[in-house]
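Shown next as structure tokens: one chain only, the form predicted on its own.
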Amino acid sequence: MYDVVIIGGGLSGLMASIWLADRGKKTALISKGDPMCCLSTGCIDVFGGTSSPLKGIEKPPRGHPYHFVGLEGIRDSLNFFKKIMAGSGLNYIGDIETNRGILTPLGTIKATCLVPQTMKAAYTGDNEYIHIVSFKGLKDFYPAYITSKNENAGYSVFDAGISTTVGLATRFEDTTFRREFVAKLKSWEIPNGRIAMPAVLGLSSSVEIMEAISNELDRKIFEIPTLPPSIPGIRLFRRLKYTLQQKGGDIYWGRDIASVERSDTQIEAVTIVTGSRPTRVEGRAFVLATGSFVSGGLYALRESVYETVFNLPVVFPKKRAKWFNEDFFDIGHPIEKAGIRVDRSFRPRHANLENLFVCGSILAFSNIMKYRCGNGMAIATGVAAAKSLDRWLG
């Protein structure tokens, strides 16, 4: 029997799993597939629309999950995240006091809180020349857009013989390819300034690759995240998954929950489909971190919304006509508030289950698009739910 069974392998579920495994809990994680963080920029948005995430966190209404975590809890969770990422070789830069800017593949500036080290030099607010290096045939990255919106910028295109982000990232792991790449850049006689590239500098050694190329060229280099799928998001996910395994956590990947066993006020086990036979996974406590609609944690019918694993009560606008704003492109549709309402210990309300805890974007009133808080809230609530569960286990 496990101490804890976490259902959902996204950022929130992984953070909860790692925190509990780090404290010696026998931990299992069940996921039906690669999570949404693989599609993300790899950056950690804590609260957008303000220069300081710390100041912005107080703005959402009382039911927002951030208020259950608290400022110190959010700070502690981000510090824990940075610590485990540094330990895995993928440093993150930034702090909760300040949002920083990164360039997007469309040439705009996006505000975020924590960024991978490969994006550290992305935006300094000065007018230093930036040279964009793109790759022949690469889609979802638009150097002409970037230079059109940045007067002191230019670009060149390198033919790597491959045009996918994963393919390019794999090529950059090869030292012979990197030597050819550096030699070509030197031949271009690029004006003084920084060099920016789509985020393809390797899958497992991005920091080392960036530093090696930077030293060869004697230039600051930074990555620009591409449109999904995102190599920085994949790097983040793989490092977290590897960290959990290193701490002794068991992972059941690509598995759906077939059934749930409940006894009075407790979940006793879940059954997952493995090959031709179901596998029963027992736990003293459980964490639900399956995400919202896109991840399959919530499912919408014509006039209702249900939670897909435990059939927990879901908060949502009762009239379908009220789910969306009149202008679809307005941020903050009412349906974005849908989710599981929890108490301050992150147990689901009105479910009468004392050993089940909930975290991540499946939480009610998250409004992730409106507050631009997706990955930050996932980390904060994942760690907060893990702490509550740990206290309950005693």
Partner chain sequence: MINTDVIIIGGGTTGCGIARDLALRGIPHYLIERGDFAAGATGSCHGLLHSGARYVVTDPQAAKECISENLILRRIAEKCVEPTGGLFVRLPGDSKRFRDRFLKCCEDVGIPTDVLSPSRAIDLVPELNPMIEEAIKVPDCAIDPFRLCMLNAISSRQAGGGFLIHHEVIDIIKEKGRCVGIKAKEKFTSQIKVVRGKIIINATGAWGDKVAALGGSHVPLTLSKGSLIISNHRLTNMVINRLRPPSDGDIIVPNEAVCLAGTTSISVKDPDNIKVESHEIDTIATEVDHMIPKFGSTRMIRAYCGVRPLFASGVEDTRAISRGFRIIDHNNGLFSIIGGKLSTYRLMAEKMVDIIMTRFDKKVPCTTAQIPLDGQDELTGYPLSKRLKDMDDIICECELVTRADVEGVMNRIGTKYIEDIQHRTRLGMGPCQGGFCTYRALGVMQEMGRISPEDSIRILKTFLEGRFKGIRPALWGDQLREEQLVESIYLGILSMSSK
The other form holds:
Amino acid sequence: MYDVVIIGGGLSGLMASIWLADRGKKTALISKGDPMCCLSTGCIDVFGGTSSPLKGIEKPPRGHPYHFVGLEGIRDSLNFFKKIMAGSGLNYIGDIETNRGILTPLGTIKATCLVPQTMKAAYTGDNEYIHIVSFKGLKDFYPAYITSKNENAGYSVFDAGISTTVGLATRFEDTTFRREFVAKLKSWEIPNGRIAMPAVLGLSSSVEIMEAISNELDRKIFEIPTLPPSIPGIRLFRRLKYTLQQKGGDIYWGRDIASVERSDTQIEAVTIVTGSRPTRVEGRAFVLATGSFVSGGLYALRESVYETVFNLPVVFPKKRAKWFNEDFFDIGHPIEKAGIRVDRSFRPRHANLENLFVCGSILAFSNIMKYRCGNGMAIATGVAAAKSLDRWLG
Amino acid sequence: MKFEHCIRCTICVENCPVFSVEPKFPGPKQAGPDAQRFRMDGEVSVDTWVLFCNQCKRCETACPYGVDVSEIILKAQIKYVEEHGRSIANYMFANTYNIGILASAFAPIVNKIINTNLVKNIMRVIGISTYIPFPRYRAFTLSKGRRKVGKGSKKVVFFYGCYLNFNRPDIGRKIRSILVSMGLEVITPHQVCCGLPALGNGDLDRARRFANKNAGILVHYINRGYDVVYACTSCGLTLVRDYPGIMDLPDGKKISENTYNVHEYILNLIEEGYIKPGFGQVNMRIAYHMPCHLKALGIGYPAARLFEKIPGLEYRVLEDNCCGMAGTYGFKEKNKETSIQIGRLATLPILEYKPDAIASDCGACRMQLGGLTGIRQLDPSEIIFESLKVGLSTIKYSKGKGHDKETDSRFIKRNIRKGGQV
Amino acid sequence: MINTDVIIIGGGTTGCGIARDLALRGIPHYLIERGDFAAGATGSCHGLLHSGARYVVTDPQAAKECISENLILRRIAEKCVEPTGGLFVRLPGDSKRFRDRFLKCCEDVGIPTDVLSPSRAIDLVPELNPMIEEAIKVPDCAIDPFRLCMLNAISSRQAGGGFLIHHEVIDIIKEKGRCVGIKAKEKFTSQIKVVRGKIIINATGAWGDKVAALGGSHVPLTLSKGSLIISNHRLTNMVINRLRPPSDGDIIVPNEAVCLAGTTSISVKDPDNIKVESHEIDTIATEVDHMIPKFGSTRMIRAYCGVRPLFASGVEDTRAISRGFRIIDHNNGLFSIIGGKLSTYRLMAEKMVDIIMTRFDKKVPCTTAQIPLDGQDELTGYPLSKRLKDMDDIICECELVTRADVEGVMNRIGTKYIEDIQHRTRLGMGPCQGGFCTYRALGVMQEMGRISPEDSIRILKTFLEGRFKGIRPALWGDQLREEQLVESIYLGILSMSSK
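Condition change, the form predicted on its own to the form predicted in complex with the partner chain:
Next comes the full complex, and the chain you just saw is listed first.
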């Protein structure tokens, strides 16, 4: 019997689990697979489109889950996140007051709130020279996209003998390889300025690797996030999962929920499929953090949308013809409002369940693409739902 | 048609140990669901790259969409090998069981020559790598000796697997003793290889022959109320997943539903209140490496959860990495470099932690990590055995039949004294 | 300025077929196409090489043409054709009288048939509805319309024929009441080119009336939109038809790694302004589900529609209009060829060129039915063995297209259009619909110095917009998930916007 069973191993589920495990709760995390945050840039978008996330947070859009977290709640959750990341060796930089610009592989500037330390020195709009070091054959990174938009930038290509982000990151864990890399870069006599690289500076010790190379070359270095497989996303996810492991939370990975047992007002247990023998997992309380469509929390049939674990009531635009706007760039498709409506305590509405708490992108009206709040909202609601649950457990 | 759920998210690719070091492997997504759209019945296999896959199954565990990535690749591997013929190495590794029988029979001679340069050179010629010393073979295997030990209302069948049987029967005996001390009747029936090495070397027919033989035995006991417990996580995964799955045995589902990891089983016994074992102090620092196949079983970390209960034991569950050995994969000369490179990555956190010993449920993982780090390796059961206060030194195996009884009964007595109930 | 004998407007199968026929009969010609080859109805049809059985009851003449062309194309265009065979399946409730007439008409026209019991039919196509009453096997085939165009164009080029793709005819030059040339505008650079010729052929299908109007003429057309959906992978290796009078959603055709299912038939006015409606997809999915019950729940990767140019005959129901073709002599040097269908493109070209030959007073017989199409060896096919020449540097992972493939096309045709690469390699035609590979292909094009990074971003935007139109109607289930991922890449990671 667990105190809390968390369903969904994404950013919000992991944050909720870690927060609860930190409080000494006996937790079990069940996940069907690896989450979307390992495909992300690894940055924490809190609220985009403005110079400060605060503008969006102080007056969140109608129905947005930020209403239920509140400014202080969001601030707390981000601080908690920064604290545990710092503890795991993957420092995050930034604060809730400002959105900072990072360079994308397309040469555009992406506004985000918290960035991993390896992106700290990223483009900030000044005109200092940027030298991009790319890798031969890397099919998801073309420096010309960037140099064409930044006049004061140039690039060189290093042949690492492997041409995938995952492969490169693995090579960078090897000190011999790093020595060769640094030696080569020194021989290039790169003009003064900062050095930018696709985000492949190691899998688990990125900060140390970046600092080591930076010291040797005596230049500031920063990473540019890439298309999936995105190494900063993987780092974020693995650090959090490992943190949870160290805090003693049980983890059931790669498992589907086969069935749910509920009484009148409570979820009593879920059954997961392990091999082909079902395992019953009992909990006093449950957290649902299975994400939106892409993560598998919601599923769209031709006529309707359903929630995949508890079959909770879902709000969604009724007519499929209206789910998407006509234009790809008309951001904020109506279907992105779909999700579970919750009350202030993060319990699902109209479900009559007192021990189920919902967080993350499965929440209705989160509209992540439009408000650019994906990872930030996952952290904020994950922690907030955990707090609410903790109060209820007493 | 699970492959149609693939949305190309690359999560499987992120988790693939081979992809991260081998530029020639296009990754599980490409070799699995992507290529599957093009594989037509009756067409000869052309995708050599499926052979790079080491079947660690991490892709499948990580896939959030339920795509059976590694099984798609396994089927393609089997088809490829069937069409293009087997190498001597393939043939040998598919037959580890029969080789094991022979090698055990002549254990003293085999052990003497197996790590000599001459034999190593021959092995390299036929495609077997020798960077890790070959394990020693034991004459007194688990398949010998008493079939039934212990008494209790709960009864289990012990599926020990080839490695414990031929190379480490001492661990097998310790596991059996632990189970007896938990108040179980333990049957160690005659059994053969689970079939995984044959499957991994593209020989589905042979794998099925092995599986059918085991199925007959296991089902016989399951029908009489026994549960099956396994120690080797790869054997376990084969029983649980491949018997009903790719091998499609009629009784596969029944076996799968009644088969447990040994530590999972012990935890269940404790949780149900069947037994309250008294765990004794073990002063050790352990780096626990979770085998990929345990991860694929999806039963959490049962060994680590038992470690929690052992006073004095300092341990760390390592960040999960593949060791690169993957059963017989790393023993093939052509995979050697890949295997070592993957393994090195897994050793980094171990070296950083500086443990007294590496613990892992899988014999192949232990060989690889031990071989690459030079650190002593233990099966988690050995630590549990130690904790249960039957010190390693107090056990003396005498050759001959009666020894199991003696060991087990002494162990039980001690345990009862410690407050364990039977 | 370019001078030639015959100007062909339209690079569909009809236009390309005419070009090849002219080439084989030694007539200089030039082909103008506003998009890429097969950009109109050719590229948005089923890719079904009819046995004729589909029309045998309603239009025996068209059926007769179909079966004879079917046999010819299987010979001359061997590598564009997958001889899948087809089944007409009769479901409970479908008219038995129609079935009897169908068999009788097939016999009259000369279409070989084989009546199969349900169990034999299911042996051939395991996913078939087990409730079927019977199935009739006919020699339907799958054909790749784009390759067919390409091969015809290659024949034409080998004989000195020229073509301009991505050139839109904006004017027909008239002198003394006769059409003597055209002005064409390059889409990317807006550069104008003039081509002069003695005869102009308007083979622009649904755009026939628009083009004829440039020459001061009129073509009576009825435009009928047909929509189709594409499944993620193959559910049948045979063409499946419903044994009943032609109706919505009664054909499934295997094509490369996917199946195409359709169609609908809706009267439209403007061929440039059409889109697939959600309800059409529902209709198709529901209907084809009767034949292959898994179809409706299988993942759809995209929907598309094309416009059938039918000769206007005052008939209301577009399905009842003959699928036969007409050649109209506008008596001013301009000819329009309209109607017909993919399966009979060669015959249409033959008849058209026969007329041209009489105008030029030359007597060279048509040989397109005898001489196999050249250049077939460069083409790849559906099975993995054909796709997988090497494993290095796969750019499009869904359709297994390598960097070398992309570079090869760039070197051959030097295009600025990502679509041209897609058509020639199938890049971006798989389940993610170019979500990952387009960014890469454009990067490769940049590295080759063929396009500037600014251009590539513009092209990427246009591509994403176009792509979205195709997948939007098919967004539910797994494809909706995929779309959220693609959105998160372009709008999130790459932070793109319409500006």
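Heads up, when I say rigid core I mean the largest set of C-alphas that superpose within 1.5 Å between the two forms. Numbering follows the first chain given and starts at 1. In this text, all values refer to a predicted model and were calculated from it rather than measured experimentally.
**Q** Core aligned, does the CA of residue 354 move at least 2 Å between the two forms?
**A** Stays below the 2 Å threshold, so no.
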